[in-house]
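Single chain ahead, written as structure tokens, the form predicted on its own.
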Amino acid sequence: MNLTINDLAVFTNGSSNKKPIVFVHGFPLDHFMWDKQVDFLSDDYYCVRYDIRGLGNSPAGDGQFTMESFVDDLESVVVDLKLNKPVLCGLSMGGYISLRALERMQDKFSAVILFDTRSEADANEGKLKRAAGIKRINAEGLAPFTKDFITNCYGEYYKQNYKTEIDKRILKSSQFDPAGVKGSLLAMLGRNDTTGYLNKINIPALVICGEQDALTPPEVMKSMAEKINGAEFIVIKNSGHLSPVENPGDVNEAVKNFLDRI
């Protein structure tokens, strides 16, 4: 079912009587990145996805986004759909949103799954890189930035074997509103550091990382997982920063095993 909540494009699969899972996608992607997980889980769970403001089918407005406004949007989806303690599942930027959401309102969620993300705020080098991305989009348009950024997200195995799929993803993201993409860069640049909150997470947590992830490598994510009480950490083979897309079989098995235990 397709819905509009607080101007956001929201998509639901499965019965609303089942346990809810909210999927928060990465940058600069859209809700389609979770297709394989939703196909796998929607018989047993109520799967809720949405396009983050300014990306996919959600309008950019003025493009002046913060991580707090992204968390406000997530909260509006949970409240409007009357979701009872959903499992929160976020990748990369979706992980930043998820971690800040837990810091603000952990009691609204029953468990969390974090893919290919980190708790640290951007250091100076990262801030300058995001600022350079905005400058490049202004100078060259969105397509060159999108091509380079998205290509870097995939691991070597996927790049060698799924070039057509990567090209389709790049083309789709290149058609987003540039104001929305730049707004996301601003939100990530200005986000707060959630590392100090990790040991206060007291709901079940699964942390997943692609073995070839160049943006948030396994050692970085393992360190994050070790700060979360009782968190499970899994490395997914033959995948980079987009593990649910690159190796959905192993990811789905890991997620299902986790969900069966909570």
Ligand code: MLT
Second form
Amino acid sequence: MNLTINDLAVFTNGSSNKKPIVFVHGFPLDHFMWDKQVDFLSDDYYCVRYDIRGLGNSPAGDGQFTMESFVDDLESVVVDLKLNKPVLCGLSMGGYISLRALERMQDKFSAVILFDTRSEADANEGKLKRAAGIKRINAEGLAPFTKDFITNCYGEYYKQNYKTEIDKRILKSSQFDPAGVKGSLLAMLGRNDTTGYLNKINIPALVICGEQDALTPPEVMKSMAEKINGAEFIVIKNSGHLSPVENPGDVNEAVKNFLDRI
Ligand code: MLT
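Counterpart to the form predicted on its own, namely the form predicted in complex with D-malate (MLT):
Okay, now the whole complex, with that chain kicking things off.
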């Protein structure tokens, strides 16, 4: 079902009587990145996805976003749909949103799955890179930025075998509202560091990383997982930064094993 909640484009699959899972996508993507997980899980779970404000079908408005406003948006979806302690599942920027959401309101969630993300805030180099990205979008339009950013997300295996899918993804993201993409960059640039909170997470946690993830490599994610009590850490083969897209078979198996146990 397609819904609008708090101006956000929200997509639900499965029965609302089942256990809910909320999926939060990465940058600069949209809810479609979870297609393979939702196909796999929606018989047994109430799968809720939304497009982060400014990306996909969620309008950018004034484009002034913070990580706090992104978490407010997530909360508005959970509250509006009356989700009872959903599993929270976020990738990369969606992981930043998830980690901050846990820091603010862990009691609203029953478990967390963190894909290809990190708890550290941007260091100086990262902040300057975001600023350079905004400057580039202003000078050249969105397409060259999204092409480079998205291409860099995939691992070698996917790049060699799924060229058409990558081109389609780049084309779609290049049609987003530039104000939304720039607003997301600024929100990520200004986010807080959630590392100090990791050892206070007391819900079941699964941490998943693509073995060829160049943006949030396995050693970074392993160290994050080690700080979360009892977290399980899984590396996905033949996959870069977008493991749910690049190797959905292995990812779905890992997610199902985790969900069966909690
Ligand atoms: C993402 O996939 O969401 C981005 O790589 C996050 C980031 O740029 O830090």
